[in-house]
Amino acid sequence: MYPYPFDYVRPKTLEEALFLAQDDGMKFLAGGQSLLPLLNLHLAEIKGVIDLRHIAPSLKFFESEQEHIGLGSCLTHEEVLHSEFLAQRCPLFSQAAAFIGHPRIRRRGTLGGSIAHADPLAEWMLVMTLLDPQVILTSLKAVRPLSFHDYLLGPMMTALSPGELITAIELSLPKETTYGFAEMSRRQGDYALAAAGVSVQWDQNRILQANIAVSGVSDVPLVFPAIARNMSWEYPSRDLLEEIKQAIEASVDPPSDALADPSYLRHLAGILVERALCQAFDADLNAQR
């Protein structure tokens, strides 16, 4: 199937691409993994699309200043999964984006993209709920920083107005912190059934302070403060791990799926955040070897 019509133009500058913009309807597009499917099964009927390739290089970059780093939005899934970069500073990123789609998929999409698509199912949308960074939206008239939390309003709805162009993501990475990520799916590549992303800050063999967050158990991640608080000043053991693993059974309602149903995606996510926490335990007793 093919698209409506629709204007095509390649920009040379940021400012360029921000100008045309302006333009009712038109779209920006990077690496196409979202729009073009949704333009393909006609879901989606635009006046025109501002291609990003001229642009995108100026928008692949790595920054760090202490605590805080900065990742340009037209990086693909790709450059962030093989990042030495992050691999040091978040490997929760690499964990993640090596259960997106397939080679050809993760070569072409974009982070930027994945956030500006918002669906709820999308591992980046995963990150984001539990990391909580500045999204960085520009306008031919201004820059402004968003909170992720504020930034996402719905399932595949956001608060990006027209014009508007995601151009980084900022985030605070405390010292001495470790990741997990979990995701099961029917085959490799599709989209997750569930999925679970954990972060967990340690003073030297206790847990200082965790975060959770599962996606595939409401329209929107979901995270769990009150479960994570409970495991500040914990060792890690295992009777900890089934005592997360029940409440977070507990604390989820999933709704009916074509593709499981509530019970089993129930079990499922606290089944994925045991996994993603024995990671993040297994990767600070390797640090302390």
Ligand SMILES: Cc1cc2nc3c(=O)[nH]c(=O)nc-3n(C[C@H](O)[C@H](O)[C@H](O)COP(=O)(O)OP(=O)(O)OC[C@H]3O[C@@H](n4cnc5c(N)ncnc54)[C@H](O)[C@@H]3O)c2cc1C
Second form
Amino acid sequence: MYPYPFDYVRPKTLEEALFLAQDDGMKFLAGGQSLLPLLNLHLAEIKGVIDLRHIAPSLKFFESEQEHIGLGSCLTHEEVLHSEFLAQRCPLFSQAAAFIGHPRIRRRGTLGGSIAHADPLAEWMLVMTLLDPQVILTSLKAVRPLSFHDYLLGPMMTALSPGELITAIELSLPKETTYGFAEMSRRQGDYALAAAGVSVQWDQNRILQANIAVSGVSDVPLVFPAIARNMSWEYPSRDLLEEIKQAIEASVDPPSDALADPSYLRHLAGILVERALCQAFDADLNAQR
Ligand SMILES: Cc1cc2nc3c(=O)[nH]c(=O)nc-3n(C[C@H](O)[C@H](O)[C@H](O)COP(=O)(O)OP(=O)(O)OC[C@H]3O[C@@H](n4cnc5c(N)ncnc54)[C@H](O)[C@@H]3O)c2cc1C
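Could the form predicted in complex with this ligand be given as well, to go with the form predicted alone?
Every chain and every other molecule in the complex is listed next, the one we just looked at coming first.
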């Protein structure tokens, strides 16, 4: 199908793009991997697109100051996947990016586009839920940092106001922390049925603090602070993994889904958290060798 007709503009500067975005009917076009299918399928009708192509190079940055990092919103999934900087600072990003679609989608789709689109099964939604970064929203009038938990209002619903562009995400990375990410989809490259992301901060070889997030079991990714808190001051062990897996299974209540049975999704949630934790535990062991 062809999309309904729409205007097309390709501004040369960020200011020009933000000026054009003041018109309510205009939408930013980043990688086009979500917007263009919606337009082609007549699931969206818009006045026009503001192509970010000329602005994208200035929004493809990796910044670092001590434990703080900043990532430009126009980084593609592939640039994140292959970033040496992130492999060193927070490998969770490349672990998650590897599961996004296929190479052609990863080459075009962007971090900012995915966060703006806010599909609850998108890998970046899970990563952001786990890490809770600041999402930097920029308009002609202001720069508005918002914590991801305040930014995400619901499935495909965000606090992004008309005229605002996501320009970056910024986060603090605790020291001595390892990560894990596990996902199950029906076919390689499909959106996840469910996925889990974890971070584990260590004090020597004991767990100081853990975080756990799971997608696919609710209308948005969930975090499990009480279960994660129970891991503090424990040593990593088979028994601990089993305990956490059972606690996760007991605390999720997945909705009926056309693709998977709720009891299967509950089982998946436990297994995926266990796998992600195994990765985080292994990464700590490897770091000690
Ligand atoms: C076949 C297929 C399979 C896919 N599989 C997966 C998958 O497994 N996992 C996954 O996570 N995603 C998947 N995707 C989606 C893909 O990751 C998209 O790249 C992503 O969702 C949107 O990024 P984009 O840069 O293409 O955004 P676009 O499609 O250009 O834009 C999406 C929306 O975000 C807005 N927008 C874009 N950039 C910004 C910005 N910086 N600030 C504010 N608003 C902005 C646009 O106006 C639009 O409303 C798949 C897509 C396809 C076509």
